[in-house]
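Take a look at this one chain, the form predicted alone, written out in structure tokens.
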Amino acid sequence: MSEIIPVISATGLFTPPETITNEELVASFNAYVELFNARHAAEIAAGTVAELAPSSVEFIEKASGIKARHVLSKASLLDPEIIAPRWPERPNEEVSVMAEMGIKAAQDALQRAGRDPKDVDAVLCAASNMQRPYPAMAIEIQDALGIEGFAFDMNVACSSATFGIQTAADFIRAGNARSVLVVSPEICTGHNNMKNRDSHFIFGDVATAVLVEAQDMAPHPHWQIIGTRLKTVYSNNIRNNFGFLNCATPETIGTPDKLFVQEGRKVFKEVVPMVATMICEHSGDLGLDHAGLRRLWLHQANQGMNRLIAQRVLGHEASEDESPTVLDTYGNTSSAGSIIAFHLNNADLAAGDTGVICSFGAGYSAGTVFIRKVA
């Protein structure tokens, strides 16, 4: 029996219609500093509360390389008596948020790969944080676009895009299903803190689908799947402590060290050499040469963290064109990041590029998807 050799057939990608720049950002951040500060004057001057700092444009860009992002909630976003996102409780009758978002993003991925959803045979919601425990935010994807078969939730954090893509793979080869969907949802603005100085530029919001299937299926263009390799190290580094035992301390949903946390010099110190030695090691191991890889799609978290490692791999400073940014735009939009990359710099490859798609994140977690284009 002939090896079965999965593919890449298409991505899809849903982008939230409201952007935030970081102007816009940073006049609301600001004036709920101003606020903060002035309904606290008596703790701050008693030493008992920490005054809070003003941000700045030239904070963030020099600090991330991000100038805006996309979001679902706007205006609650940039009200200053807020700073959070808002959405209407919708009835357990209507499609959800992040189902709504993924619906969006896999159908756009059908549509290019010109294939009916009664073809696909697997669904796998693959993200950082899932609206709800269950039901599964896959079944409700799956249900919604008419797929038969099975799904399920995945979460590795910044790395559930390219977790499911190894595990989408591992099914085609296994011949337990020869088109999968792997749907990767982000509200990454829901669960950051918005409030705080170092981190409140960070994130977007946004939905990408990655569809793999069996490549006697797969339309043309497609790109093979020549290797891919994951790998965690714990680190409590990157954490986020929202999950279900809040329930029962409702005053403390929302609180600070309920969402995102980080230590961001330590991240950038031990993830860097981290993952260029796991591009490099993987590569090796796929008898490809690192240095000679056409493009590299790598995570969209810190335009720092991108150049260092792309420098490792390619052995020189990388042009946007072998290792393209959505990050200014898009902001870290967590496991969609590297598929948006992909999604919108790919076009122009020859057949036989080869490059890596690469994520890297919480946990830590790290995956690489080696891919080559076929005509």
Ligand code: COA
Given for the second form:
Amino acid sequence: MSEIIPVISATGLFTPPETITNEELVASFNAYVELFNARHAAEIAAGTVAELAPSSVEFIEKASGIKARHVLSKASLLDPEIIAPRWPERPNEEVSVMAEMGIKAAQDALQRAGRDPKDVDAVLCAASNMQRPYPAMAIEIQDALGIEGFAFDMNVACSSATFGIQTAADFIRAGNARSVLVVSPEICTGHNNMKNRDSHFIFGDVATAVLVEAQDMAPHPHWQIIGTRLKTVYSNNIRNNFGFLNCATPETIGTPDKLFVQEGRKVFKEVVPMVATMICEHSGDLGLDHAGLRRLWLHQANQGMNRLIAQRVLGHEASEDESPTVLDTYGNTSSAGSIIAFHLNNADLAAGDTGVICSFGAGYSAGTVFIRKVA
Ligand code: COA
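Target state, the form predicted in complex with the named molecule; input state, the form predicted alone:
Below is the whole assembly, all chains and molecules, this chain first.
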């Protein structure tokens, strides 16, 4: 029996229409800081409560490269009395928020591939956070799209999408499925602590979808998956303790470590070499020269990290053409970031061009997906 080759047939994107610029974000954050400090003036003077410091547009752009982010709930995020996303709770009969955005991204991918949902065999919802434990978000998305077969959720933080692509590719190689949708709805503002000056600016909301299929059924052009590799190394430097075992009282929900927290400097230092080495070694094992890769679609968390990783892989300072950025307008969108970079920056490449989609983040976790364009 000849080997079944997995390919990326199409990708899809759902971008929330509302955006928040750094200027808007900092103005509301600083209004919150002023309110907090005024309300706690006596405790601050007595030394029992720490005074809050204001945020700054210049710091955010210089430290991260982020200028704006798309969000699902702009008004409440900018309200100094709330500084958090707010959605009306939906009845069980209505599509859930996370599924809704995943469905839109999936429909975009299916339409680009000219794929009838009836021919899709599986849906993976691969994202950093699920809005509920069960029924799986993926099954709700599967049902809404009219897909038969099976669906399940998987979470590997910022690497969820690349882990999902490898899982889909393995299903296809093994003959367990021929067409698999990997959907990554990321509502990052829902798990970020928007009152934490160190990280209030980091995240945005978005959803992506990747249609992974057997080559013999794929539309043209498509991207042949020539190698995938996954890596995890335990670290507490990015952590979110939210969960049913530790939020038994209303007071514990929303306390700082029940939302995203990180040691950004340590993450930067430890993850850059890990990821650069992983791309170079995986290239070598595939018989590729890493310096000759046509494009790197890197995870979008910090422009300094991406600059360093790309430089180590390519051997020179990467141009925007070699390592495109979407971080400036999307912020960090967790597992969706490298997929957005690919989605918006692949049409111009020629047949035979080879590149890598690479994710990295909490876990630590990292994934490399080497792909080559087939016209
Ligand atoms: N506005 C103004 N100043 C701020 C600030 C803000 N919003 N947040 C922090 N600062 C200050 C700090 O208090 C600190 O001041 P000090 O030097 O007087 O102590 C200074 O800026 C530097 O803070 P630091 O946290 O060390 O900044 P940084 O240069 O490391 O940048 C990150 C912070 C988070 C942008 C950066 O570390 C990063 O992106 N790391 C990688 C994270 C990552 O990829 N995570 C993956 C998540 S999925």
